[in-house]
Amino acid sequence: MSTTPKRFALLPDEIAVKHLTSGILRGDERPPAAALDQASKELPDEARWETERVRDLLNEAMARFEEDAATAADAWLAPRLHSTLRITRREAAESGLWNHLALRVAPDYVRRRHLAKPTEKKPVPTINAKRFCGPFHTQAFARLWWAAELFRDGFDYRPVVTACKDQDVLNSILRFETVLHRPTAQAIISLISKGAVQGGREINALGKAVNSAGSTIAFEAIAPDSSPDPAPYHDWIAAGDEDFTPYDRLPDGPDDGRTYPDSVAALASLFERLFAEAPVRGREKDKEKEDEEGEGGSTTA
């Protein structure tokens, strides 16, 4: 049985795909420890790319969701993940990092997450590849570090739990550009938590209506940010080594700056009236049996 790692090296992605074997997509094998090690590129000598905290953290995951809770999982995890893994924006998009986490640090709790379950068609069921190594809001850690980088407002994390408690958020909204304007994502969020959205085909369906009202109105005008000051997150990667993540509360992210309220409130009052009038699946046909149900209690009042 392998080891782990003591520290997070980068995986190259074409070296990651070519040992995603039928055997570890089923959950059968596990990846081979030597042949990735010895692909695999070293990080510098530092604390903070020490895989022992993540580690723990994950197990921590484990022993508190049962499969069957991935959202809540989901949720739990991000806004720790983000405070255990303190690294840059520039240093979250280098793929290999997330190919080495996956594959190397934790492919069981890719498994855990992500193995599919049995069906009629597939008996046999497997985890998508892409979780293991794929884009940043479908990779296994990457979506939840993303998702958490870009649903904070400055230090709080609640908006992440909001985000992270749907799927969709994760599965669609978190891949547009919109949302890399903070009062955007906040906005979005706040109709959320308001259940002005709820369930996925309304949260699509407002995602997808944010999205292309984005490349026709340019948000920032209506709704400017306030500038994140670099300082304060660059204090907080460095503060690392000493700071302990909780796991029974929520940590603080880096005091980098909030959106302004009324700039959330601006957008959120715009995308409520793009959503009134946005496509959602079984939207009308709800509507009709409602009015149908009306009817008919009108005429046997």
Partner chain sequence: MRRLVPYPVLAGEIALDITEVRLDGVPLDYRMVAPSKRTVALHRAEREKWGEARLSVRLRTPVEELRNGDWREVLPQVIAFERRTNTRDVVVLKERDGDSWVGEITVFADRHLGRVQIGGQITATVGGVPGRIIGGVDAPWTVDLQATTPTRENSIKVTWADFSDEANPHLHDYRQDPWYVETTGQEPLIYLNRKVEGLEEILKHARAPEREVREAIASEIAKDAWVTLFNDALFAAEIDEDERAEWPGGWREGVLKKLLPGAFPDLSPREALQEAVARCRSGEGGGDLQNRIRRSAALQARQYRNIGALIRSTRRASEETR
Contents of the next structure:
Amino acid sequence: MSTTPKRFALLPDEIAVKHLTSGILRGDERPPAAALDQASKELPDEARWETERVRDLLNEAMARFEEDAATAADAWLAPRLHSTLRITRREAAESGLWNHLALRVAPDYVRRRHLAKPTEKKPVPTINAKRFCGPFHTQAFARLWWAAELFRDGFDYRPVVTACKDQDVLNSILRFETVLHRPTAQAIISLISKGAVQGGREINALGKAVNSAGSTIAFEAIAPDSSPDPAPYHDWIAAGDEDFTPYDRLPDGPDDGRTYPDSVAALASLFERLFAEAPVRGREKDKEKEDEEGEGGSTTA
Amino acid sequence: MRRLVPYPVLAGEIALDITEVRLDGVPLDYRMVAPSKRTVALHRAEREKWGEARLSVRLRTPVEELRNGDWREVLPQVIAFERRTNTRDVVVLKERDGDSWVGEITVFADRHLGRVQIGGQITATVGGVPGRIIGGVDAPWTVDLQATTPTRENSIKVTWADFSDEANPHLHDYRQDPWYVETTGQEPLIYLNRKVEGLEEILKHARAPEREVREAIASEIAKDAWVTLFNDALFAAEIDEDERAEWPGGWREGVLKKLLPGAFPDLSPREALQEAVARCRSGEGGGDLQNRIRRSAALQARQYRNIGALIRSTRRASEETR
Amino acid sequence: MTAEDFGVWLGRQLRRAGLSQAELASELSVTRAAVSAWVTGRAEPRRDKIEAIERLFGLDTGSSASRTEIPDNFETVHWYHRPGHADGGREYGDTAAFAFDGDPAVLTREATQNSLDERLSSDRPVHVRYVLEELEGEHLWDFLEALRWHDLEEHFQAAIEGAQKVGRVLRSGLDELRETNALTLLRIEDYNASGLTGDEYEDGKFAAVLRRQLDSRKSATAGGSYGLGKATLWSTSRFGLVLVNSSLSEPYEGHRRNRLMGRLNLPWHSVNGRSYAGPAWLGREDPNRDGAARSWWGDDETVTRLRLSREGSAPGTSFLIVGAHDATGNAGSLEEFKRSLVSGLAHSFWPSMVSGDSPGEHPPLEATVAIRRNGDVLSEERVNPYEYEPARSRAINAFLNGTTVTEKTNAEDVIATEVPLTVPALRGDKASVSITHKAVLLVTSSSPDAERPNHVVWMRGNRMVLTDRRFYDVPLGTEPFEAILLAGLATQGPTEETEPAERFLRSAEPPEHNDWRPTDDLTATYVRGAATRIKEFRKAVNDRLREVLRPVVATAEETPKVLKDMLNLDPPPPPRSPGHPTVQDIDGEVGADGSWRLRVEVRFPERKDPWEFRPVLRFVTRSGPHPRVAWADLTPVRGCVLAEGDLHRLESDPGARHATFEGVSDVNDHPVAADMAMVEVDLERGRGEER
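Could the form predicted together with its partner chain be shown next, to go alongside the form predicted alone?
Starting with the chain above, the whole complex follows.
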């Protein structure tokens, strides 16, 4: 095993993509460390860019969860990755950081999480290249970090756990522009957590209903949110050195204001109504199929 | 393709002005703001580091229509949106002078990276349903955190590079090539090779007799770039649950929409997309597809005209020397 | 009242009434010596005699105490036509009038410039009011009778026959009057202006306007229009007929109010064997001038009948253009005529209509335009400079308020910067020295909808616009702007600096007053090098403007220009005639059962074979793909039929270019209730698989 770099760096997309050979995607090869290091752009000498804590977190995740408990692992990891890797949205939008994490710091985790088991149809499975270098909702670590950032309710990471317990939230709802409005995101999560919508089909149907209704209704107009306040977030990043991310209980996120309960409740009841009115395609007949699929299992985007 | 909305919406124009920008409280030189291009440049704007840019905005709405329409609880809002940082902040505006709405929206440096779209919408209670969108800003603004001048360039970017330089490891394999088209980043980029003798001179400052040569070379580069980008974009088009291709979004969608009408003139853009993606996935008709793409790319690159001009001028030159 | 005042008054009334002192003495049964004593102010009559005098002159009791003047008897007013020249010369039109041709833009410019030049008190604006009035029926007949129209008709007839161009206009005017029984008047009133003062025949404003051509009697600040401008009044009348009522700032013949006169400009003509030079005047007969017409002092009734009433007693003049028309043919209706007057006023005089914001500040000029019919006001509009020239008006306003800036940080900020002008010494004047005048350059963003941005307006004097020219040498990437150069008096700087500069610039103006350049006047008046100073000044203005406009950061362009256009990513415009069927229009609503019920119009390119197409219905989403929704029913309405064996595919009738069909969405396939989302319809071709 090649040594893990001490600090994070920015690995440009064009470099990352060129090194995603079929060997690496099959999980047979490791990315070439020296070549990647040479092409990466260094980050400033700050404690928060040290890889050690993230690496330790991922080791813990691999130790805690079996390979087939991918969804449970995602739900455990997402809030803790967010709490460990203290970055701004601006920094999180740089794909170079995620490329570096996936190709250089933790390719083993990507392989373990996203390499499917061989099947008859696909005897030699491969990892989707976008898990290494891809959009925020698909890249192995970016999706977890952004799920935590978009679904946390202020310092409260519990909605993140609910969101990541279902791959349909990560695979479809995370991509919707509507969830950039915090009360909308919380309203969807609240319907999931109280069991008003259950299973992939229903969650997808809810997502579609909300996304379609979003073409005529501005949720922010009926469910106000507090204006963003970057100061507490900034303080939380600065406090990263002293903070210690707990593994057995949920950490606290940045205390930058929770959503208004009234706003979330108003949207939750609207969404529940929209969902009730919308036919869920094959709501009945697919029930059994879903049970068969069970939870978890690796998904390909 | 036309749309139908199940309730009355505004027909008149809704325009947005950004009238002032303050960086951490200090007014920004308005030359960094270009109303005609609806762009604000914030990079190295008077200072290297800043925390927040506060924008004073004004939304101009059709007064008569709003007054006479059947809309209640009219609420005009300004929106700062950037997909890359998943940020969509909304601020409600206040009425001023009866024909416009004003307010301030803040762009925080920590929450944004590149181009922030500043748009606006008007919502109202219509037929008892609150929060209906009854109109949006026709032409949103862009606040660009990376730009030093407020321009609105919607061209594929071009940069000069030494392909064998250590700083460009990804170009080493192509060090003999005069140009290289990069498709993997957030935006496509054409690298032109500085090490190719005479390329820079002829493209940048060709003397008159070389004009036709310069334009023919430019055509060649542009066509090559379009073909490469088109293929990349075609592979990026995702297939939805109904086995239909979806527009890939971003610059790739732009490339497809630019070239598909030229490749399939008798199909609507969406159908052309289905056709191209289907052919590309089935592995059939690859040759015909590539020819169509090349034709459309050549059209964008004005190859027909520029090659023609080159031939004519070469003939003329050889006649003169005879 | 003193005896002396009364005497002067009485003397004047006797002269005007044509009574001798002896005749008055005999009327009142007093001695001639007594009357003489009253007139010279040596004695005053008893009360009963004063009342008798008032009765004699037809005045109310007490009129003499208030010094009321006796209006002239309207019966004595008549049209006087100037006889033909003894040498047989003939003029077939007013040379000055031909220069203008009745363009409302020119009319407003010339007439209002005169009003501004004649502004009386600089504490208050001069107010100009344009009133377009249409007269019909009895209102029309009353007006024409008061005008003694009947006496003019044979002259009109003769003029139509004799002259060509004027004749045509005149004929169509008379025809229209006959056919429509309606007449358009345009009254141009000004208030707080000097009025037409001065002698009946000798030098003065009155004679300049009503009796002379090419004579300008305007005050010192005037741009100098050679007096050509007034001709536009007459050329706006189809009949060449203008009536005047002036309230004078300085009394003439002891009167101030209702100095009336009419002037008609006809070409040479002859009536009943007598030849006439052309011009005619409506006025009181002047026995000392072979019956020529003098202005008369009108009574209120006559003034009302002639549609010449003025509001209040503020001095100024009303010009009534009889049979007003827009000779450019642009204004078909009164409303259009009004609009062209408003825009003409706004275009030429916006700078004079702007003031600073502090209380008590007034612009030099206020203007309104009204429409009336038979005396009733239909509409009235105050010309608002901010509406027509928003950016430039804002610039002047900021300058007057002292709120200009040196660096622009707001969309509406106005940058002010000084440009030096060296005013050379006067030629042959040892005491004269060269001075430096600080002209002011104002720059601001043009308004978003400006049609012609990037112009520079030059002004001097009373914010008089010299030129308004495009500035071409604009730095790359510059935003649309408006610039104003204020020079001379317009800078409102210290007079020892502005007045010489004003003089200098005026001498640099060609007769058209639209430029500053080396003129003969300039080189004759100033010492050697004056021409260079003008050139330097113009260059300095351009340099400073470029400096102000220069972008903060100059960018080094990486993309070779030749490549740029070929790599543009802007979406292509939709083709005008696409090579595939397109949806032209959708109409519809959500039905009671919750389905979308749509009526869709389709357009086909021309071809012999029918077009097969599958309409696709989608629900629009906030982001991402738009889900397709199945049709419950599809019904061809016109131009198409259902394709064979497929209920969701249509086929156009052979050769049809348009088709309409109706569709009902399948409620069970909706991703959300129909009234919650937008829908869109597009068309697919071919035999795609059925879902």
